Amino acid sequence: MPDAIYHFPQGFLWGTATAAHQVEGGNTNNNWYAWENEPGRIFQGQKCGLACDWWGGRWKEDLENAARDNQNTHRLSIEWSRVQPRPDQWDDGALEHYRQIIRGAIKVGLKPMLTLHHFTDPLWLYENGGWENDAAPKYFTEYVRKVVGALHDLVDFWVTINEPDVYVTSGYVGGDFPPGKNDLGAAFKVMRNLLKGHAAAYKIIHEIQPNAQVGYAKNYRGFEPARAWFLPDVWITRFNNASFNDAFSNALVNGTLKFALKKEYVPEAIGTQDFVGINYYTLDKVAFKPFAVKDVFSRRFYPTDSEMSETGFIANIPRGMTAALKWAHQFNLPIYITENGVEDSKDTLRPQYTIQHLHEVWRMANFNWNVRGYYHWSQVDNFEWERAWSQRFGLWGLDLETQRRIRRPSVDMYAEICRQNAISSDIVRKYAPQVFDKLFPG
């Protein structure tokens, strides 16, 4: 059998991302709070609750654990709720306590990538309208000045939303997150004003830390035409595209937002990306469906052959990652991918699906374009919003009875790839065999 190593770039950043609803716990005055307490609207009528226990302290053991196993960074975020419980109050005790959490990181030697929304309103906001309301964009902007204030001497790296496409499509048109409405409108509104407040917000940054690089996390879908000799697959793939992968970055590029058939020039968003930002699950084939308006005239679902997460949620598609990455190429920044992981409580498909993901990574990275970082989702088992516990796509898992941090193999398949910053043929021997004639053939 062959013996080969596939070197990233020197200086590579890697690491794991957590979000602070997800891991904190005990987070009592925000949207996601108010939606767990809906009947209906999570999986079995779950309740983040302790979530990972962060807040209370366990944040140690798990930034410990990364960087014992060889990760040189962390991507975390900020509860708003937590620094601005209400319009007109700040809490800087808990200001202090992510201090804490950041110093913490830094001393074990993490480099901090900090997001400032991990799709989380404050219940102040939420029941005034949420993004709906066009005052968010100041309240977001208040929010960021204080933050960055209190963390700058701290983080170089920020994030200022974690996917808005995410957080408009599941809010806005599919319903399953928070406030669980269909309309176009809102959800044209929202997009709008979450560019508003990204604009805002990079301006901000930069004005107290010039040196800061800021981007935004873009959750990036494949779609694939499901017969591509079809014109109506091939029309309404590219309006998949246009509508999901292009609107939001297109505007930091041109200014104009094209979204849910509208339209509307924000010309303050452009040149307000520093980085390109990538989460990378999966890849869909998108069929026309002509009387599917609430699919927007579409059918989505996975190419047949594929392996499958033990949920359904995530068909491994590896050039899923590639296609990420030449659409991020495009903009000529620094791409970093925020996030990658597969939910797989057996640890048996995450080894495969990691490594041959991050082979498609090194591909890119070979061919000299600007990819520096890889943060793996997650660190432990989180509390994985509208589907609650079901999924867990933590390296380590996670025992919610008695929080005890479990230790999957796949933590010291990462921790190998981490310290050889490569995939080595004996790596993907131990822990990938299935794999290795893909990734090394002959």
Contents of the next structure:
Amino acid sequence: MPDAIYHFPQGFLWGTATAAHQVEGGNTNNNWYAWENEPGRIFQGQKCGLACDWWGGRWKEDLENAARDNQNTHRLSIEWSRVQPRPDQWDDGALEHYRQIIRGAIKVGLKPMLTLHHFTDPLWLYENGGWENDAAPKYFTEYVRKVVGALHDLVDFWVTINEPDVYVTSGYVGGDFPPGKNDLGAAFKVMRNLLKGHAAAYKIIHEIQPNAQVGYAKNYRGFEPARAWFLPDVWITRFNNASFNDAFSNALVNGTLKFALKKEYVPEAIGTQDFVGINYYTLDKVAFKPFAVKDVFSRRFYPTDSEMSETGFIANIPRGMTAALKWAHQFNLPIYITENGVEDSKDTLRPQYTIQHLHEVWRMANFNWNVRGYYHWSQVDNFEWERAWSQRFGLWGLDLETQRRIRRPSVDMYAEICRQNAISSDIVRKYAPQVFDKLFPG
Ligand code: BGC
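Swap state to the form predicted together with beta-D-glucopyranose (BGC) from the form predicted on its own:
Whole complex next, starting from this chain.
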């Protein structure tokens, strides 16, 4: 018997998350394929290539592993450019392929959560201005109608758009994602069109499937003032929160999109989420930086004493998860952690990172907050966008040459947590002894 145990609510969903372009391989008809073929865009010129070869059938192995290891759900996504390779062409074969994957998931006991848009756009849309084009929401709507029409007998749990906040800031402010712009005007337009696309998708899904659960996945970034006593830091932190964390979600409540120093009323967005999806990874300190117009007057950095991930991408700060959940709680809807994880090829930080973040999820669930599930990012190492293969987020490792899956200790740890629906002192002692005293003081 364990000495102590943190139980999660009954019926809690335990899973991992993936995204089509990151695992399927062979997606050569979208903006990310175009991007990886531009010199200097992707880490060391690496390619997505076969990725985890899901399109070639290896989804089966990964989903069977997930199910065998006691997960009961999986979040995956559909690649728009496969379903609609040209504006006037639908590929029913691709939809049938997705049906097989989803049926496979259900067969082994994984409830599918399906994302309709996870960063990639078909090349034909990209070449026509992407989401800057005001016709994009309409195109997206047609695609959503097609997909939901084809899959509604299998799926009733939908994420319309993954991280519109990251899509916009990385593509139109930071420039790391296609189309690599730094243009606040374009950023606002894209955010507004994504909001319209989301709202229309929400309505279509409910039209076809009145009982569906529909939300979007929000990347919640923690922000704390660098100097809590210094008003300009406090003010600029608020500004970061308002633009990055609040903009899209507030518009789903009051219809007003306030972003990139602009404002627009999009009334059709009101009330278009049934749950709050949170992707939480890390937290920044924010200092006011005069004259830094391009960085919106902010200097963002990790707290100096942070425990850092392998490539310095993520600081292990579980209190940011608490902040994310507090933020999500204000919407008074069910909450799912739709992503959380860390890049760590040696699996030295992942066990404690995961346990510490889950402990915060447990604390909030035990305030009787409506937290219903957790999806670890990710089941297996996959293509990390502009960072390509330099970052390894999988519970399982991937040998790219052979496609062999490599079992990391975190696989067993997560399997135990899912099986017990709890974090027990035994699990912590075994997999993350460094944080034992933090979790079980006294
Ligand atoms: C994205 C994932 C990505 C992960 C780790 C999230 O922002 O939704 O696609 O792999 O972060 O970088």
